[in-house]
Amino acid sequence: MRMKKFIAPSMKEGIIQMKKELGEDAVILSTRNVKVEGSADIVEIIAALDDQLLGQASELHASGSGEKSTVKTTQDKSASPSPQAQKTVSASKAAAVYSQSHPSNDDEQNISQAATLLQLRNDVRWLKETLAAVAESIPFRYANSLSPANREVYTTLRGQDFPDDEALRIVGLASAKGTTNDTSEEILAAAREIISSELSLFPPLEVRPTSTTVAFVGTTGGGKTTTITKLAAICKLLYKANILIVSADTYKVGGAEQLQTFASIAGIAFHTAYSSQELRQIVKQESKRDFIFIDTVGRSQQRRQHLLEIGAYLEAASPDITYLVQSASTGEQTFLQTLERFSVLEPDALILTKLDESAGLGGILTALRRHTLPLAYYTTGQKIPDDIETARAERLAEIVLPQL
C-alpha cells in the first residue's frame, strides 16, 4: 500500500516512472508544473496503488511540511563552462535538483487532495455496491409479505422472468386452490397446472390422405431452417413421408444451399422458388407429395412491407399449415411485439427454437397466454432430428418451475 511523489522533465517520462515503481494498477491523484530557477517547467505526479490509502494520507496530511514550489538551484561555478551554462538548467538535471531537496514528504495541499479522491473513490465504490443491491432486489420485492410456502414459488417465478403482476397472479390461484397444509410442495403443484391449463397447444403433424403443405415464417435467426430439417426428417422416418422441401429464402446467405444439402443427404426432394408465381406452380405440380415444407424469408418484424412480401409468398402456395418459429431468447417486449406483426400473416401455430439458450421462459409463456397462439413444438439444440419436442404443457410447467 504505497502512494509516492514523481518528478520529472515531462509528464510521460513521470507516468513511466510511476508505472515502473507502482504497476500499471496505479492511479495518478495529482499532478502540477514546478518552476525550477534557471530551467523549464518540471512535472511533480502523486500517485497511489489503491483505495486502503486513505488512512495514509490522511497521516501525511497531519505531518506534511508545506514547502514551496519554486526551488533556487545550486551550482558548481567552477564546472560551468560559461556563464549562460551556468544561467540554465536542463530540465532533467532540475527534477532531480527538486527531488533530491524534497526526498519524501509531499505539500499538505496534494496531499489533501489525496485524501479527498481516495475518500470520493470509496464513496463511488459504495454507491455502485449499494445501487447494485437495490437492483437485485427488486424483482423480488413482494416475497416478504407472502407467507414462506407461497414466497418460495413467487421467487422461483421471478427467477424464470415471469413479470411480478403475472407471478403474483399464479401464486394467489394457487394458494386459492385450499392446499389442506399451505406446504411450498403443494403450492408448487398447484402453480404448474394452472401454468400447463392456460397453455393453448397444436396438434403434431400427421400424414393425410391428402398432401399437406407447410410453411414456416419468422425472424431472421428464429431458427426455421433448422426446425424445418428436423421435422422433415421426423416426418421421414416416422411415417416413411415421401417429402419435398422447397426454399423461397433467396435472401439468406447460404440458405437455401443448406436446405438442399441436407435433402440430397436425407434423400428428399428440393425445390428452390424464386417468386411467388414459382411457388404456387410448384406446389400444383408437386401435390401427390405427402408434405411439402416451405422456408420463407426471414424478416424483421419492424417492416411491414417486408411482412407483406412473405404474405404474397403464403397466398401463392396456400398453406395448409403456417408454423411461425421464434426463439426462447427473445425478451419478452420483443416476443410479443413478433406475435402481433405476423399476426397479419395468420399463423396457426408457434415453434419455439432454442430453449436451451433462454434464461427463464416467465415471459414466453405470459406473451402467449396473452396472445393465445397455440405451441406446437419446442427445440432444445442443434441435434437432427433428437433435439425437438411435441409441446407438452406439464413439461414446460416443469421446466419454469423445477423441484424445489
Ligand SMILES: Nc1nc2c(ncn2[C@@H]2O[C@H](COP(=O)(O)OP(=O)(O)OP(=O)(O)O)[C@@H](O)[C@H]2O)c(=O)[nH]1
Contents of the next structure:
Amino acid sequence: MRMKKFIAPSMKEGIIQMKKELGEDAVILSTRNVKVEGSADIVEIIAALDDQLLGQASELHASGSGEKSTVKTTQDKSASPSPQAQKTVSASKAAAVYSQSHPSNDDEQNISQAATLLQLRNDVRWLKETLAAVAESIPFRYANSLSPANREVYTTLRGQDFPDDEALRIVGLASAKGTTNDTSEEILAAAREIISSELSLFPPLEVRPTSTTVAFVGTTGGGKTTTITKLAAICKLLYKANILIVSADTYKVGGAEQLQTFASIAGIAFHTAYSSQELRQIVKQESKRDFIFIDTVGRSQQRRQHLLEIGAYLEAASPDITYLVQSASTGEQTFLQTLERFSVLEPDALILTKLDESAGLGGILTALRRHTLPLAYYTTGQKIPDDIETARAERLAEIVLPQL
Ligand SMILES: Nc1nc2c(ncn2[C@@H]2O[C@H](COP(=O)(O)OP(=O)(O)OP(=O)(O)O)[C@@H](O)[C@H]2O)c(=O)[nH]1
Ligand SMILES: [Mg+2]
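I've shown you the form predicted alone. Could you give me the structure of the form predicted in complex with the ligand?
Once more the chain from above appears, this time first in line as the rest of the complex follows.
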C-alpha cells in the first residue's frame, strides 16, 4: 500500500513511473506543472493505490514523514541528441534538481491535501450509496415495523400500486379483524374483504319497460366506442334488446364510420347526430327502443370548454345513465384529475377499461374509494364482446390481491 509523489520531465513519463512503482491500479490524486527557471517545465504527480488509501494518507500525515519522492530521470544517452531530446534531458535534470531541493516537508503538505481530498471523495461516495439505499426503501419504509405477515401483505399492496397510506390503512384494518393465526394468507383474505366492501358498484344494464338512454363520455382513446360495441352486442345477444346506436362523434375522422360498420354487421340500428339539436330529436323519435347508446367525442380532461360542448349534447339527450369511460392504465393522478374534471358532466358510473394493460390497480381503486363514483363494468381486452365484465367487487379484489 503506497502513496507517492513523482517528479518527472513530462506527464507521460510521470505516469509510466507511477505505474511501474504502484502498479496499474494506481490512482492520480493530484498533478501540477512546476516551473523551473532556465529549464522546461517539469511535472509533479501525487498518486496512490486505491485500497486503504485513507489509512495510508493519514498515517503519512500523522507521522510527518512523507514517502520519499521518487525521481527518475530519463537521460538520453545518444551521442548527438535532437532538439526534442535535449529538451527532455534538460527537463529531466530539472526534475532531479527540483526533487532534491523540495524534500519531504513539501510532500507532507501535498499528501495532507490529498488525504483531505480522499476523505471528501469517500464521504461523497458513502452519501451517494446511503441516498440510493434510502430512495430504494422509501416505498417500503414502513414495512420493517410490521409483523412478517402484515409486511408481506403490505408489500403486495404497494407492489399493486396502492399508495403508502392506503396500503397501511388496509393492512391495519385487516390485521385488526383478529384472525387466529395471523398468517399472511389470513391477512390477505381480510384485506381482500376490505377492498371489496369499500368498492361501490353500479348495477349492470337491464331492459326496462321504458327506453334507457345511455351516454358514454371520457378522455380521448379511453375505449368509449369499443365499449359501446361490446355492450350493444351483449344486450342484443342476452336480452334480444332493440338497440339504437347514435354517434355524436363527428369530430374524429372515421369516428362515426367505425361504429356504423359494427352496427351494420351486428344488425343494430345506427344514426349520426351532427348537433345537439339533432341528437335531441333522434332520442325523442326513437323512444320505442330498449336502449339508445350515445357515443361522444373523446375530450381531454384539461379542456373545460370541450367538456362543456359534450355537456350540451348530454343536456339534449337527457340520458338515463351517463358512463365515464376511463382507462385503468393511466396513473392515479391523471385518473383523479379525470374524475374531478368530468364531474361537470355528472356521470352516474365508471367503466374502467384496459385492465389488461394496467400495471397495478391500487391507485385507481384508492381514487375510486375517495371519489365515490360507482363502478359498472371493466374491460380486459379488445375482443368484442368477450372482453368486458360486470364489475364484481370480490373479483376485483382478487385481481388486485392474488394468492401469495
Ligand atoms: N388492451 C385493451 N385495449 C382496448 C380496450 N378497450 C379499448 N381498447 C383499445 O383502445 C383503443 C381506443 O379505443 P376506442 O374505443 O376507439 O376509444 P374511444 O374512447 O372511442 O376513443 P376516441 O373516440 O378517440 O376518444 C382501440 O385500439 C381499442 O381497441 C381494453 O379493454 N383493452
Ligand atoms: Mg370513439
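Since the structure is predicted, the reported quantities are computational estimates derived from the model, not experimental observations. Positions refer to the first chain, counted from 1. So that the term is clear: the rigid core is the largest set of C-alpha atoms that superpose within 1.5 Å between two forms.
Core-superposed comparison between the two forms: the Cα of A367 travels less than 2 Å. In the core-superposed comparison between the two forms, D387 has its Cα shifted by less than 2 Å.
Once the cores line up, the CA of S30 ends up 2 angstroms or more apart between the two forms.
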